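Just one chain follows, in the form predicted alone, and it is written as structure tokens.
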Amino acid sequence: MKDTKQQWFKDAKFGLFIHWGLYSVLAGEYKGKRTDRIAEWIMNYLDIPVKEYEKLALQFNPTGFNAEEIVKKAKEWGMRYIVFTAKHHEGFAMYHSGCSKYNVVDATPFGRDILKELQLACEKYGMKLGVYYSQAQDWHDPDGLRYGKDNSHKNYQAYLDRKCMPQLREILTGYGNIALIWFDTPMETTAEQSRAMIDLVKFIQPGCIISGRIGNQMGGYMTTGDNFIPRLPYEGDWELPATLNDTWGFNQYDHNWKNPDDVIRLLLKINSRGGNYLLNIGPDSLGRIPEGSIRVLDTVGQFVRENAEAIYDSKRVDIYAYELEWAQFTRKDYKLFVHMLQPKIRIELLNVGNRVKRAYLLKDGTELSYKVMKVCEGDSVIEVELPEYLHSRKNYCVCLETEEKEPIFEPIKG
């Protein structure tokens, strides 16, 4: 079982990820071609020559980004952390780097340090800040892993030694407290490279967690693959990577966005196995949000605002023994909370064996009648009254009080 030993990131349940590099120019087309797969792994699948991609550094000039704004965003949505891709598979870094002259400070006209601006805005408001940092692959150094291509005449240990631990030295010793390492596809990593980039970490901030992805089953927590739920309830640590549309870096060409309804219920599913759902913007090459992620996020943003006493450090539940279409549960000691996800009439939650000693809308207090009996059947019942008014509203929480510190789901009786 993963344990982060971090309170932080056991409560935090809801976390901003932010994809941005050189790919936001191309926009997930280069010379007339569109990449049919994720933007940000354009130089790779066009096979993109790497002093052909150098040239994006020249057009990257992110006048609109604002990183007081993208931070007060994220906590107006709900997040309580945010993960910046200081440095992605293209190998460049978003931040200004000593060892490599490939960053943003020293090869774009931006000449401005982002990761830098974005950890005094989350100093600022309070945000924790994690950092993605792709330490295998890296497309722009010649002994840097690439995926799908011939990496048997590179030299791996000597781009680690050169770039890679060089780099997680500086964002470690540069940037404040770093919340998170988010590392990702360890490729061709062996345990030992694994475990040197781990103490490398500990040494300089022993309270930064370690993302999944560090490679050899050594992550502080669980990375599930990315928009995968797991089945059924985990009981240690863990975080779902979730994109808004179909790619992660911006693409001008996606505008397949997900339902505000949807996410909230993904949201929910996974606070309800015990899960951190970490959500994407790519902003694009001006540094703006895609409008399309903000009127998504705008919507989840009120839910988890008028109901973050049912989100924030919430434990998991057990495995009910339906799956509802209409409801999902999260909880806390001696509560239960039914998150209203379609609309109803009443509530009756079948086989849960709870004695209520309360029933109330979470949003504004008001008291909701209900009650708790058997059914013909000899199942236990708790059906709760709604007000007419909500008769045709969705998105609500309502809280059940309970003698029981933890929810009783009884089994199906044939």
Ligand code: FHN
Second form
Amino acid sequence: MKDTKQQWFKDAKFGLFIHWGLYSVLAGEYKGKRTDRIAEWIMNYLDIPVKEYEKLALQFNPTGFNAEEIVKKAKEWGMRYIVFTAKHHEGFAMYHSGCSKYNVVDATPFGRDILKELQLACEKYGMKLGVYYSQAQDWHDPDGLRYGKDNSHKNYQAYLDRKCMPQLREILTGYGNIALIWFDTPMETTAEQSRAMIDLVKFIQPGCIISGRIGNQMGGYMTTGDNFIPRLPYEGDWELPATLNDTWGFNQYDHNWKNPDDVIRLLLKINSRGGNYLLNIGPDSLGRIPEGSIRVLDTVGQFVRENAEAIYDSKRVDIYAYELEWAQFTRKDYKLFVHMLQPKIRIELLNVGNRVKRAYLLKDGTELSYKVMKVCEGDSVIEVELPEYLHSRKNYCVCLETEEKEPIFEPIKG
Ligand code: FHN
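Next up, can you give the form predicted in complex with this ligand of this protein, since the form predicted alone came first?
So here's everything in the complex, that chain up top.
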């Protein structure tokens, strides 16, 4: 069982992933050719030569970037941490790196240190900052790995020594408290190499969490596959990285946004299985968050704020009822939270040994009347009547307080 030993991570439940790099300049299209896959991979998918791709830096001038605005938005959306791509597979550093000129300060007309601005904004607004760092894939360095290509002639260790390890050191020493390092796609990294990265991180910042994708079954928590929800609750710490449309990096042609209902359901499903939802935005080349993301996340944020008690620090629910259409469940000691995701006139739960003390609407404390009825098998059914104005509503939460510390129940009826 994985354990980050960091209470903030266990309690956070919702984080903001930011994928941003030179690929945002291409926005899913290069010389008239579109990529129908994730936009941050365009260099690899369309085989853009390094010398050509590098020139994108000269066009990168995101004058619309405002770190404080992004951090304030993340707070409004109910996110408790941010993970920012300091270097993605393309190899471009979004901070002022001393060991490679291929970075946002030295190579672009923008000349500002984006990671530094995010760090300061996070400190100002009390937001945890994590850094995504592509440790193995680096399509710019001649010895960095490339997925799906021949790497046999490369000296991977030389790249690690020359770029990866020094850059990690820079990030860990120059940007305040780094809450976690989000390693990704380890490919053929050996256990020894993963261990060396972990040792470096922990030596400089012992409290910094290491993502599951450091490879070799190491790392402080389990990272699921992208957009992949485990079927059952998982006991240890885990996190699910997810997109809001079908790409991580900005793609001008991808408008396939999830709707707020989907996102709320996913968040609760993940939380009820004990995980954190790390949901992505991909700013455009001017540093602006796509309107489509903002629209969805503003609505999600309102739900999260109104029902914060049922989300943060909540515990996983070990029942097999999570595929229900009408509800998702989270819990805390002495409390069961019933998240109503479809209109209903009453809640009916098969009660397997609880004594309910109180039922109320979480967002404003409105008391709800309930009945406990015996069924012939011996268990009882709890029926919570919902006030008429809620009969046509969805996305709200009812709290049942129980005498027992751990509420045990089973939803019945669709
Ligand atoms: O290749 C990356 C991808 O671009 C993106 O960063 C995701 C986020 O989880 N991780 C890798 C694929 O799993």
